[in-house]
Amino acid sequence: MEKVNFRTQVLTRHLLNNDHRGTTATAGISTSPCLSYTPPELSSKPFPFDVNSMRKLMDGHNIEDRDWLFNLMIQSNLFNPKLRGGKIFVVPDYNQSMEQQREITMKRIQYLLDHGVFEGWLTGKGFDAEMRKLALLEVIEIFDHSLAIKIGVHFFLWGGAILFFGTKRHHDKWLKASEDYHIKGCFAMTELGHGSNVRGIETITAYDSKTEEFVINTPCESAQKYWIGGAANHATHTVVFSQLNIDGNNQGVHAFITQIRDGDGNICPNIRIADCGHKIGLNGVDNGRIWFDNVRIPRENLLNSVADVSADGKYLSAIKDPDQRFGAFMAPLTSGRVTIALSAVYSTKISLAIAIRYSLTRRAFSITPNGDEVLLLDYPSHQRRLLPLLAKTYAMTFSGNYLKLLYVKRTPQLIKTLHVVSSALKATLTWHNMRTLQECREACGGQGLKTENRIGQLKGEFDVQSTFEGDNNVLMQQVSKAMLAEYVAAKRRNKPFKDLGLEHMNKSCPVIPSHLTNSTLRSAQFQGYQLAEDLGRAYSDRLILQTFIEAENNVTDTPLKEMLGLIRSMYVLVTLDEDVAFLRYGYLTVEAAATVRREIVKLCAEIRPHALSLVSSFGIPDAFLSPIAFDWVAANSWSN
C-alpha cells in the first residue's frame, strides 16, 4: 500500500504545478511549444580532437580516392538523389521492383566503368593498386550493398579465380577483357546440396582426350549451381567448380572457365539457367541457378596453377597429397571473407552515425513538470545501448585494417594465418553488424522502420553476410580447430608459440586481483590478459584488442590518444561484461563483474559529450546517411 501511495504522489507532482494550493490537474498542465530541430553541432561541445586525423587513422588509406568516388556518385541522377529536409540524399530506391533494381545496378556499374573507377582492378600490380581497389569498393558498399556485391562477384570472385587459379594464358585472354566488362563473370561454386562443404560438391567434369575437351555435367538436382550472383541475367561466363574425373579416378575439386551466354545475352546450348527469385535483400543482384548438360569446353579452360591435364589425358600436379592440393585451391578465396568483414564495419558506421545523430536532436519526456524534454542520448539507458556498440565499431575498424594489410601483403608462409584471421574476423564483424543494425533500428523508434532512413533496410541487405563465403559458426569452428592444433603442436615440440597471434601464451597465466580498481580496469595490460582466455570468439576478441593497441601506440597527438584510450577501455569492459565465459571459467568473480558493469556506466557518461565527434570521424558524407540524421522535422513536413 505504501508503494501505491508513493507512486500516486509522484504522478500528482508530475501533473500539477509546484504550487498545489487549490489548483486542479488541468490547470497545472501548460501547452508545450512545438518541437523544432536544433543541429547537434550547436549544442555539443567543440570537438576535443581533430576529426580529420581520426578519420585518416580509421580509413587508413586512399582518402582522396574515397572522396572522389563519393562526389562522383552524388553528381549522377543514377544514384537516386532526393531532396529531404533541405538536404540531398543518395540512397537506392528500394520501392523499385526486383527487375528494376537489377537494371539500375548495371547502369551504375557502366557509369563507374566510364569514369575510370575500375581502372587497374584486375590488371594493376602492386600494393597501391590493391589498396585503391579495396578503398573504392568500401565507398561503393556505403551506397548500396547490391552494387558492391555485383561488382565484387565480377572482380574478386570471377576475376580473382582467373588471377590466382589461372596462369599466363588465362591472364592474357581474360583479365583485361573482364576489367573492361567486355566479359561479365560469375562464380559457380555453391550448389543446392553443398555450401560450406566445398569438397562435397557433386558437379562432375570428365576429360575427352579425343577432342581435347572437358565435359561438364550436373548429375542430379542437388548438384545444380545455386545462388550464383550475376547468373540469372547478365553474366556471360562463369568459373565452374567441379569434381574432376580422369579415367575413372576422382582428382577432387577443380575450376573451369565456361561460357554461359553469347554476346547478345542468349543462353548457350546445353546450359539451363533459372532465377533464384526475390530475396529479403540484395535484389539488385541477379542470383541464379545453373545446370550443365554435357557442356564441352576447351582443355585450356582448366585453371591450372595447381594442377593440369595433358592433351592425352594425364593428370599433372606438383602437389601429390589431395588434401594439400585442395587447400591450395581454397587459399586464394579469402578475398571474399576480407571484403565482407570490411563492408560489415562500414554498415555499422552508417547505422550508428544515423542513430546517434538522431538521439542528439530527438527528445522524449521531461524530468520536471513543464520542463524541457530530455535528449535521447542523455538517458543513461540510451547511452548504454549505443555507445558500447560505437566503441566496438572503432575497435573492429582497426582489426579490419589489419586484415586488409595481411591480405594485400600475403605470402605463402602467411596463408594459414590469413585463413584463420579472415575466418575469425568475418564472423565476428558480421555478427556485430547485425546486432548493431537491430539496436540502432530500435533506438530510432518508428523512424527506423522507414526505408529512406536506411537502417531497417540494411538489416535485410546485410543479413546474408552471416552465411555466405562461409557460415559464421563453421568458420569459428575452423578457428578453434586451428587454435587447438597449434597448441598441441607447440606442446609436442616443447617450443614456444610463434604463430597465429598466440605468443602471449608463452607467458605465465596472469593472476587477476580480487579487487578491481578503476585504474586496473582501464590498463592495457589487464585488458590484454583478460581477452586471451577462450577459443574461437575470444581469439577474435583479443586480436581486435591487439590491433587497437597497435593503432593507438602509433598516435602521437595527445587529445586523439586520450579519446582512443577511453574507447579501448569501453570495448574491453563491454566484452568482459557480455561474455559469460569469464565468469564460467573463473577469471572474473561475481563482485569483479559487477565492478566492470559500473565502470561501463561511467565510461558511457565520459564518452557521451564526444558522441558527435566520434561519428563525424567516420568520414561518411551527409548525403549517404538519412533524413533523420539531420532535420527530421523538416523532412517530415507537409511540403516534403
Contents of the next structure:
Number of protein chains: 2
Amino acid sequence: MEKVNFRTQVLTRHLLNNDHRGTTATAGISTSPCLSYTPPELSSKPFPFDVNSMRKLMDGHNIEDRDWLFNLMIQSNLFNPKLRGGKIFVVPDYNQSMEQQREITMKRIQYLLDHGVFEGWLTGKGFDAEMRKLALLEVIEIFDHSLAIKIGVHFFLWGGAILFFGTKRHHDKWLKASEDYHIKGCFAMTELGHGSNVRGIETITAYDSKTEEFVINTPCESAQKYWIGGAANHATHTVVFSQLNIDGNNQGVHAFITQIRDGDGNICPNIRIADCGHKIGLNGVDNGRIWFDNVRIPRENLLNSVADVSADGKYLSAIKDPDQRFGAFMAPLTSGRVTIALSAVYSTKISLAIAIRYSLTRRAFSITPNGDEVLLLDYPSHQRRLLPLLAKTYAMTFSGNYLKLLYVKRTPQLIKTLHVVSSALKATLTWHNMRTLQECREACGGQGLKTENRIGQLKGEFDVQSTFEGDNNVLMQQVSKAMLAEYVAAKRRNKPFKDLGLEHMNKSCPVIPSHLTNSTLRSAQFQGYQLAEDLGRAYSDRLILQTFIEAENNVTDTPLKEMLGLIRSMYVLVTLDEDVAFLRYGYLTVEAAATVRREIVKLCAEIRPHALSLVSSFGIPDAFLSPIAFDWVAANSWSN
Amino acid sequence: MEKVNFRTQVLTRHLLNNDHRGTTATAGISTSPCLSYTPPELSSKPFPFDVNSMRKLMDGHNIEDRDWLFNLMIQSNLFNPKLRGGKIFVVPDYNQSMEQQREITMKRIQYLLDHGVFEGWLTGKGFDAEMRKLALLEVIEIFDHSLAIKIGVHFFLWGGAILFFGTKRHHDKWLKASEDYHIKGCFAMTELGHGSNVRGIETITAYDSKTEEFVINTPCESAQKYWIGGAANHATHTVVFSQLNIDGNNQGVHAFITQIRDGDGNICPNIRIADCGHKIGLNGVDNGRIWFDNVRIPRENLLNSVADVSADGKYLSAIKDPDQRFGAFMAPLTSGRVTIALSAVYSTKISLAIAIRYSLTRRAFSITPNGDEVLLLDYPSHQRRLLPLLAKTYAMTFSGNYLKLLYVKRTPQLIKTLHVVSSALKATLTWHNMRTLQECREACGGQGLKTENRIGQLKGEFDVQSTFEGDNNVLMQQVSKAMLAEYVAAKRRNKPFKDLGLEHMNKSCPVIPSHLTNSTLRSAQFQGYQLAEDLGRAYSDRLILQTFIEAENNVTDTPLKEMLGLIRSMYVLVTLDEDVAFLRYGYLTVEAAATVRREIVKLCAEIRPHALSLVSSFGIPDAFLSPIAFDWVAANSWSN
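Complement to the form predicted alone: the form predicted together with a further copy of the same chain:
Starting with the chain above, the whole complex follows.
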C-alpha cells in the first residue's frame, strides 16, 4: 500500500517537473546546470514478476504479522520518525549518548509490550508461536539492532535458559513473569578471562547442605562476568554459569538463577555491577560486568534439566560424562546462532535496497562530450560490485529459511546437524553482511557515511556478529572438523554419509589431500591448515545452493521461476569465481575460470534491468530505508 | 623512555605476583581458577634488533619533533587522559555528541597553535619545513582522525589552494593570517550533485565589469556545496570552486576566495549554511553545506595562477585548452592523497600494535587436558591472520616514505608520475588499513568493539578514506588506464618506458590479453574489465616491493637487515598468494601456489618470536595504544 502511495506521489512530481526534466534530458550537463531526481520506478522497466509473490517466497511466513509490526513502529514517536524529502523515515538517533540510547531502547520495549508484540513468546506452544516470534524479531532487527539484541537477551537467552535448562518448577515461576516483563532477565556466561572457551570459566558455586543453598563466588578479577547485556542498567535477574563444586569435586559448568536487582532497580547485597562502557555499536544495549561475593540462592534455583543436587548435597545426573553434560547444556543455545544468521540477511537487504535504489538515481561522468551523466548502475564496474552481492543475498535468504525450520522442528537426532548447519550459516551469512555493508557504503560514496542513510551505521551495529555466539573462524573450524571426522568415520565403518549434508559424497569421493588424517584433526596445528577454511566455506556454499534449488523447485509461477534461475546462475558462478580453492586445487582450469568471469559480466547485464524489482521484493517498507533511496535532492534542499 | 618505565613497572609487578603466577604456570586452569596478566616483554625473546633504529628507519624523519608533539598532547587534559590498569591513555571521548566533539576538537587546535605546532606550516619554505609539517600531521592522526582532518582542511586544502592557485597578492594577504588562525579556511569544491566528477559542478560565477566584482550563485539544490569541512561551525572563509562564465562563455572550473562568517561567527549576507549532520566517524569535523545567493566578491579574489580576468572583463589564460587548465588546477591537490595514504599506515600500526600485544597475553583453550590455555598468537591460524598484515604494513610504510619524498621534491615533469603513484598508493594503503582494522578487531574478540580499545572506533573514523579525494576504484581505474595508455604509446613510438615505474617492462614484455586495445581504453565498458583492477593492483604491489628493497639496501645494521629480509619474503609470498591473478593468468601453477602457501606458514612461525619487537618499532607511545594492549585484567578490575 505504502508503495502505491509512493508511486502516485512520484508520478505527480514527475508531471510537475516535466518541462524542466525535458531540458536536462535533451541538453547536456554543461548547458543545463540543474540535476533533478527521477524516481527509479519511472526509469526502470515494469516489474517482470509479481513483487509480492517474491516477497512472500523470501520472508516465508507471517507476512501480515510483519506488516502489522512495521506499522506499529511507524505510528509511534518513540521510533523517531523524521520527514525528509516528503517521506517519513524511522531510525534511531545515534547522535544520542550511550545513556540516552539505553533509555529510549527500554521505552521502545515497553511500547511493543503494551501492544502485545511479545504475547506467547515464552508461554506460547508449538510451531506457529515459534514462527511468529522469529518473524517479529526479524522486523525489530530491521529497525534497530540494539532493540532486537536487548529483546533477544531477555527472551532467547534468559527465557531460553529457563525453558531448556529448567524444569516445571522454573517454568511455572519465571516464564509468564518474564513474558510480561515483571522481571527482566540477563544471561551471565561470558567472563573477562573466558569467552569462546566456556568450559574455562572461573566462577565457582558450592552447596551448603545446612541451609540448602548454593553459594556463588567470583574468585578473581578474570572471573568477573563480562558483556552481560541488560546487566548495567535494567536486568533484575540473571542466569549465572558457574563451575559447580560438590565436596571438592568440580562437576563442571552449571546454570543458576540469581536476582541482581530489586523491583526499584537497587543492586542486591553481595552483588557488584559495573558498566562495559561505550561500544562502536549496540549502545542501546546496557552491557555490564558482575561480581558475586558469597551470593546465596535457594537449592531450587539450579536449572536442573540435566543435573541436580539433592537436599543433603548429593550430585545427581543421568549423564555421567561431564563432556556430554556440557554438550547438553550448550545445545539449546543454537537459537542465538540461528537468529544472528537470519538478522544478518535482513541487514544485508537494507543496505542493498538503499545502495541499488541510489545507483538508479545518481549519475556520475558522461561518456560523450556534453552528454548526460551515466547512472551509477549503468557502469559495468558498479553492476559487478552490487549485483553478485544481490544474488548471494537471495541465496542466503533461502538458506536462512531452511535453518529456521531445521531449528524450530529440531529433534534430538538432529542436534549435531543443527549445530553444524547453524555454525556454518552464522559465519557465512554474517561475513556476507559485513562485506555487503562495506561495498554498499562505498558504492554510495560519502552519503554512505551519513548516519541517516543507515548503511554505514549498520556496519558498527552488526560488526559484533562475526565474533559473538562463537567466533566465525572458530565456528568454521568446527564445521570443517565435523566434516572431516564424519568423512574418516564413514570410511572406517564403510557406511554411507547421512544427516550432515554430506550425502552427495556417497556418490563420488572428493579429493582431500592425504596428509589430513584423523590424528591431524586432533592436533592444534590443524587450525593452521588452509584446507580447514576452504572446507567449511565449501560446505556452506553447497548447502546454500541446495536450499536455493529446493525453494526454486516449489515455485510454479513462471516469471518468478525464470528470475530465480538467473539469480541462481549468478550465485553459482560468483561463488566459483570468488573461491580461489577451485583454481588452487585444480578443479577449474585457467580457461574455465576465465569463461566463468566472462559469464558473470553477461549475467550482470541481464539482471541489471530487474535490479529495482529484486530489491523491492525484500518487503522492507520505505520508512525503514533512508533518504538517499528516494528523492535525495529534495531531502537535502534548503527548505527541508 | 616511557617504554623503560613501563618495563620497570612490569618487572616489579611480576616479582610481587611471583608466587601466584607460579601456581598458574605449573597447575592447569581447572585446578587454579585465576588468570593473571603476564607482560609480553617477559614472555617474549629479548629484541633481536635495535627497536629504535627500526623506528627511525620507518618514521624516516623528524623523530624528535614527533616525540615532542606526542608529549605535548599527553600533558594536556584537553586530550582526555584516562588512568586504566596503572597506565595513562589519551583518546577522545566518542560518547560525546557531535556538537561536543566539534567544540573539543577546535579547543585542541587552539592548544596546538599556542604551543607552536603550526609554525611555518604555510609561511615556512623548503624541504625541512615541509617534512616537519608532514611528520607532525602524522602524529596528530595517531591521536584522532577528526583533529587531523580539521587541521588538514585548513592548512592543506584552504592553505594549499592559496599557495598553489593564488599569486603574490593572495599569499601576502592570507598565508600568515591562516597560519595564525586569525582566519579559518575551508574548501568548497564538492556539491550535492557532483563529487568525483568535479568538472560537472553547477555553481556559476559571472563577472560584473561595472563594479569589478565576481558574482557567485548556487543555481539549484544539486549545486549546494556539500561535505565542506569547517563550514558548519567554525570557518570564516572558503575557496569556492565554480564554473566561470564570461560573456556567456563557460571557461570551466575556477577557484575564488569568499568570506562566509564575520569575526564573531555570524554568517555573512547572501550566504546560507546548513549542517551535514551526524556521521559514522569524524564527528569532530563540522561538515556543512553552503548556498551562494548573488554573492559579490572583488575581482582580486579570483585565484589567478592559471587564469585571470582583466578589470574590463577579458578572460586571460596562458593555457588555451580548458582541459589542460582544469588539470593544472587539480594537480596540486595530490597533497590530499599523499597525507591520506600516510595516515592510513599509522592507523594500521595502531591496530596491529594493540591486537598483537593482546594476542601475546590473552589465552584461549588448552591443547592437553587441564593444560595451560594457549596464547592466541601461538595458534597457527592467529599467526596467519595477523603476521602477513604486519609484513604488509612494513612494506607499505616504505612505499609511503617514497611517496612523501616524491611529493615534497615534485617537479613539473613528475606531476603525472606523482598522480599515478599517489592514486595507486592512496587506494592500496587505505584498503589495507580497513582490512587490517577489521581483522584486528575480530582478533581481539569483543574487546575490539569497546571504543576505549580504539581498533573498532578507527574503522568508523577511517572508513571515509576509501572514497574521499577520489573513490579508490576510480583511482585504480585511472592507474590501469595510465599504465595501458603508456604501454600502447611506448609500443607505437617504439621507445622505452620511463617515469611511470614501468621501466622493468623495457626488458621483457608482459603478457596482456590481446583484446585490450587502445580503443578499448576509451570505451566506458573498459571499467568493467577485471584486468583494470588486476593491473592497478599489480602496479601497486610491485611499486611497494621496489620501495621496500630500496629501503632495505640502505640498511647496514646486520640484525636489522636480516629481519627486514624475513618481512620482505612474507610480503612477497602473501601478495602472490592473495592476488588470484597469478593463478588466473597462469603465472603460478597449482603446485607452485601450494608451495607458496606452505612457505607462508613457515614464515609465520619464524616471525612469531619477533612479533613484539616488530610492533614496538612503530614508535607509537603506550599512551596512544589502549588498555587491552597492556594489563587488561587490572584495567578491568573492580577497583579501577
